[in-house]
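Listed next as structure tokens is one chain, alone, in the form predicted on its own.
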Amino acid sequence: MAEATEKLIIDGIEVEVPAGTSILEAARSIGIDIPHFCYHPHLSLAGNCRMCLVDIEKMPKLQISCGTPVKSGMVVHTNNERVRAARKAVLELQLVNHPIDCPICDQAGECKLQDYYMEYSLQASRMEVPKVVKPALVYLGGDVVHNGERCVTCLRCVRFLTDVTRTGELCAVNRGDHTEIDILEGRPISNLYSGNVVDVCPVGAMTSKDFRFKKRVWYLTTTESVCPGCERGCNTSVEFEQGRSYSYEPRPAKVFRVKPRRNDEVNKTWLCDPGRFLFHGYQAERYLGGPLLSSGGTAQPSPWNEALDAAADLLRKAGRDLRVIASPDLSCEELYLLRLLTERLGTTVFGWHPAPAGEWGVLQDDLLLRRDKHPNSAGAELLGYAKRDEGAALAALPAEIAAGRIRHLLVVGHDLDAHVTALGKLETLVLVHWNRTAMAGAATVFLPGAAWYEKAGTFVNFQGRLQRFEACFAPTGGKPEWFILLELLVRLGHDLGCSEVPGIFAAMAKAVPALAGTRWPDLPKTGVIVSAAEVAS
């Protein structure tokens, strides 16, 4: 049955949507943003700021267009005298008690207030009366730090710890322009998704207790990107500054935060603190040398060309004796790659699925964290890595060693600290990993890898959805997992013909059923599904 749908004219176009639809949203299909603070797509009807006002012909008042269904045959006016004198009257009531501090506010370059006073207002306070004074510096918990004289009683905040955490922790106490907001029964916001309460705020009233006063946004480059903290796959934009050489001090490029981006396939606009504040431990530990090669039992520097000749000689010596372990950390191109290489040297995967990481207390809720933390499990097996019992083959791999049953591993991605003696008693160890952990020490061969932030790729999420990831800068010191793999075949005699991330794509779409047709430049930024059967296969 096809869905019921209104033809309307908004700002002299006709625009056709589904019935029930606001004329917010309606609008914002052709391209017209109507001004707003209140209304959020995924939160709760308000209502309550008014800046969403519009002029529909044959109405005798202006209606708010968060609230208003579409009807066919409307004529809508959202930018007109009447509208935008009415929002001016609104943007006055909303400054009446808002402190003029702009230069100093944490959310300056991207404030709604701000923006709309800049495009609708930029008239002089006429109030002579002093402003109502609240409270400036509150710490609310989680990321989340509260400047009362700043906030324009949108709620926001408070419909999402109502409507989408269900935790409640805030609430509007007070009336009128003494209205402010307070945590609920003395209970201080403790659910592991407080990061959203600082991204739905449109102004600088909820500040990230973790980003503020880091860095100003204007300085910062945005590049789409997923999230690898579990097998969710949330859209996300990383939000990072370009290095810089300085003659006094050289600045390398540097993640300053994450934010949730919309799919409302996925993760709607919604993102968890684990997820979010992951690149902390990236750039806290990263490794910012180059190969390293074992010498009379010590690791010394290499040379790049030298450390991939070595490995790839060590690696075709072990031959069908060499044992792998892959790590559903790696994106669709890298363990395609790394499948190419064991069938090259006629060896197979060990084990490439660890046991579950348990990190803060919870394995699985009902919004967005998922038990498998790893980004691409689904896509290990759509590429028809045998799915294992979880840490069953890394738990075995000391006693493996021991019996001497592995004498040769190569290791992409894992860290395997907790068995790094047994390692130490291989008698080769090719390990490539974004950091040099200790296990690096005990390798024949250190190859460094890159961050998730610093390559590009794909991952399937738990839904079978292929989505792709950009890289938001070149690593330091590292390379991308997919860049030492393509390097190592090359010298096994195996050449793929390209030199890039898009190149492994088509070559993986050939070889894989299921991706057959796709092509790197037409993947929609929400991800492509691939079928639920096809990655059971």
The other form holds:
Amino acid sequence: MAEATEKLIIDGIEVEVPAGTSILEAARSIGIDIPHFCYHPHLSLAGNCRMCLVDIEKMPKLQISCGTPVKSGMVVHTNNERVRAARKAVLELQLVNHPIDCPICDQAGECKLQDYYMEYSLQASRMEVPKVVKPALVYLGGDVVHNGERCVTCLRCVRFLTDVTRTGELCAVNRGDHTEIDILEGRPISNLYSGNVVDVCPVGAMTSKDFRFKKRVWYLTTTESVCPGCERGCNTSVEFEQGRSYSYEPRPAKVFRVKPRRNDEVNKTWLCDPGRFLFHGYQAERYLGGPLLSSGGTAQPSPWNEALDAAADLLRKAGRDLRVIASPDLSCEELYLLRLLTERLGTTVFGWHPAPAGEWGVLQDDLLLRRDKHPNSAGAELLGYAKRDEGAALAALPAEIAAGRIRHLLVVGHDLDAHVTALGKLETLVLVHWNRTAMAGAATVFLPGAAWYEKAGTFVNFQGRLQRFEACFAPTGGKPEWFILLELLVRLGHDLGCSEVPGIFAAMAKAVPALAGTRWPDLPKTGVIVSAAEVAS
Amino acid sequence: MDKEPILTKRMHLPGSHTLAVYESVGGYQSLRKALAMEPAAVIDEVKKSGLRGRGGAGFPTGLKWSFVPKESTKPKYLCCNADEGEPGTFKDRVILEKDPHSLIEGMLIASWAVGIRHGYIYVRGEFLDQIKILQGAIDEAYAKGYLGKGILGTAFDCDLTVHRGAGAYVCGEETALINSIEGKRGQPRLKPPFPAVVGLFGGPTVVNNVETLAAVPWILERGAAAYVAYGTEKSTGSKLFSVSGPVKNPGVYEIELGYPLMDFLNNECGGLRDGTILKAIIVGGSSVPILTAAECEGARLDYESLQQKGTMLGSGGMIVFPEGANMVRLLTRLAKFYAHESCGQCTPCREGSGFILRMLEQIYQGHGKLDDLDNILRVANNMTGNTICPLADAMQMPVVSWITKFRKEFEQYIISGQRGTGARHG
Ligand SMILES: Cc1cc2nc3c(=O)[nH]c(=O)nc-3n(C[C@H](O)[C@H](O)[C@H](O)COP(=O)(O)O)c2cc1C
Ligand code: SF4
Ligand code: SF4
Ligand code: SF4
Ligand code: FES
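Structure of the form predicted in complex with its partner chain, given the form predicted on its own:
Expanding to the full complex; the earlier chain stays at the top.
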């Protein structure tokens, strides 16, 4: 049955949208952004900021566009004299008690109040009365630091914790222009989604404890990425500062924060805190040196070409005796190349990354967090890797090595530190990893990889949704795993004839039936379903 | 009032708040009558009576009841609004004190008509004595089988619960009242949905003022036609007015709607105290536009006439001001009330009310400038018409009417460099 729709005119443009759509969303669908503070597509309606007023013909009063559903025949003006005057009035009132401390406010540059003021108001303050003083530095728990004076009382933060996490830590206290956002005494924000409280705040009243005063936002570049924290694959924007080699103070590129990117099917506009701050771990532990070749028991730095040649030689020599350990942290492209490599050598994949141990390993809820803490388990299955065995095969690794049944091992993207002693008994260990883990000492060749934000690729999430992520910047010292695998394949006589991820993707799409017809440049921002939805955990 | 009183006829009897006295003058006979009627017929009778809400907005009561869907998966509720917070208003209080059974009977009839099994009475928190009296009356009614299960031997069950407010004026707004009963922050809800569809605990809900409900038993007893014989064509029946200010006999009066304001003042209230001259009157509670003495001439106390005069009947809280009243000080005090009571949700009300208050305080304390007045008017006009509840309008109306009608006085005050004494006005 076709969905009921309504046809109306917004600013002279005819629009047809599903019945029940708000005027604000209808306008957004044709690229008209109606200014608003309190409205949020994934929160309950509050209708309190009064910024989104529009003029609807035949209605005496202006109406809030966020809370007024469309009706056929409506003629709406979103930017006429009357509307602009009303907006200006609301802005003027918003600024009565606002400290206007943009120069020291983290939100400056991405603040709705600042943007709207520039666009609609730009008036000198006629508000010559003392401002209401509120607490300007309050730690509310989680990642949230509150500045009451900048608050526009839109209650998005309160609604997030009431509607979404249902933990309800925040509430409005006091009334009138003394209204403040606060926690109950001794009950700080304590849930795994606190970062979103900062995201939903349209102004600088909720700031991130992690990001506070670290960087003015206009120095940051944004890249579309996907969180590698679990099999949900939340859509993210990774925000980083470009590296500088030329200035008086050279510094490497650096990620400063990760923000949710809207995908209504996957993560709406949310991220969990562990996923959001995952980059810190990578950034802190990143190995920044080049490849290492073991000679006479010590690891010696080696140029990339030589290290790759050496690794290829070892693999070729091991041939069918080589065992491979892969990881569902690798992208589809990398797993595809690794599969080609094993096929080339006539060998098989021995093992698989088990779920991370400890508290993080078991965290899951009905909001976002999934139990499988790898972003690409579904992709691996799609590419013919065995069902995840949760580490059963890996547990047998030391015994297999001790018994001499495994003598040559290639490990890509997997941390085997727990088995370091056993690894020492191997004849060949070729290790590809973004981090110089303890097992690097046992490696015959260590080829440093890249963090997820340093490479492009695709993951398939638990819904069977193929999602693309882009690289922020090139790794220091290391190389993306896909590059390393591509180079090894060339050395083993299999040249794919490409040198970038889109080319690998094209080859993979040709070889994997589920991906038939997909093209890297055409992949939608919100991903595409490529396999039957997995109902795991 | 020339005719027989409707709401106040029992109030002079000793022990009028007791069930025995109420029954002795025909109490609960209307309930008996209603229970013998079809619910729809009861709603019809109330519609025909022309009874309008006495809480301030004057919405037709029968119509309001008919908005509640007959079938509902959720329980329906009746909320009696006994919050009586509007400055100058103290008329519901006398009903609670002197005639609580008329309210209980009215609530039972309304519940029968709408299909409600549970009513709440939301009483202003400061009404400690009145709450005791009301609860006493409810207990008596339960004991006598007027409340509870199988009322008067029928299959009709109905319970009443008294809920004591915590002192917020805004909780008199019907949806804030509902939130407050639910134990939530007392702030008005965005409408739609209206309470008749989604109200208390998510169920369809009727909210009515005390005086509105207390008029219902009489209408059932005597019939709609008898009620229509009171008042004017569109403003039928009688209304309570609570009068304060320098009149000889301040207090609560019942009048037939349409009664001339000055006659009411001079005849019923005994006129102004000796030596005082009338300056202005607020007829319907502090939030309605003020009338100057000249405007009071010819005004009649009914919804339409007062609207023609640019003001409103409101709650019937009448405040009389004598010549010599300091309008700057009084308006500042009033602004303080509204700014303090704004729930703080809507930008215009939250920021505008506080801003106007601080401007007025500056003027009152002798730091005002002449163009402050236009600035206040501009902000006041930006506050109205576009908020979640009418509290913003309730502040705008007095501010604009006072400053416009007594502008000379405000200007004089500013120019003369007067200083209000004391840091706190009022
Ligand atoms: C700020 C505000 C305060 C109000 N206070 C009261 C009150 O104290 N008592 C009351 O009956 N109605 C009050 N009202 C009106 C109610 O919202 C509602 O219209 C009324 O209770 C409906 O009853 P009625 O139809 O019988 O008048 C108030 C409205 C507003 C906006
Ligand atoms: S802190 Fe931010 S999100 Fe919360 S009410 Fe204030 S402005 Fe809105
Ligand atoms: S839920 Fe999973 S994918 Fe989403 S942010 Fe958290 S760890 Fe990352
Ligand atoms: S108008 Fe004022 S009192 Fe009413 S909801 Fe808005 S802020 Fe609250
Ligand atoms: S966005 Fe519509 S009222 Fe706030």
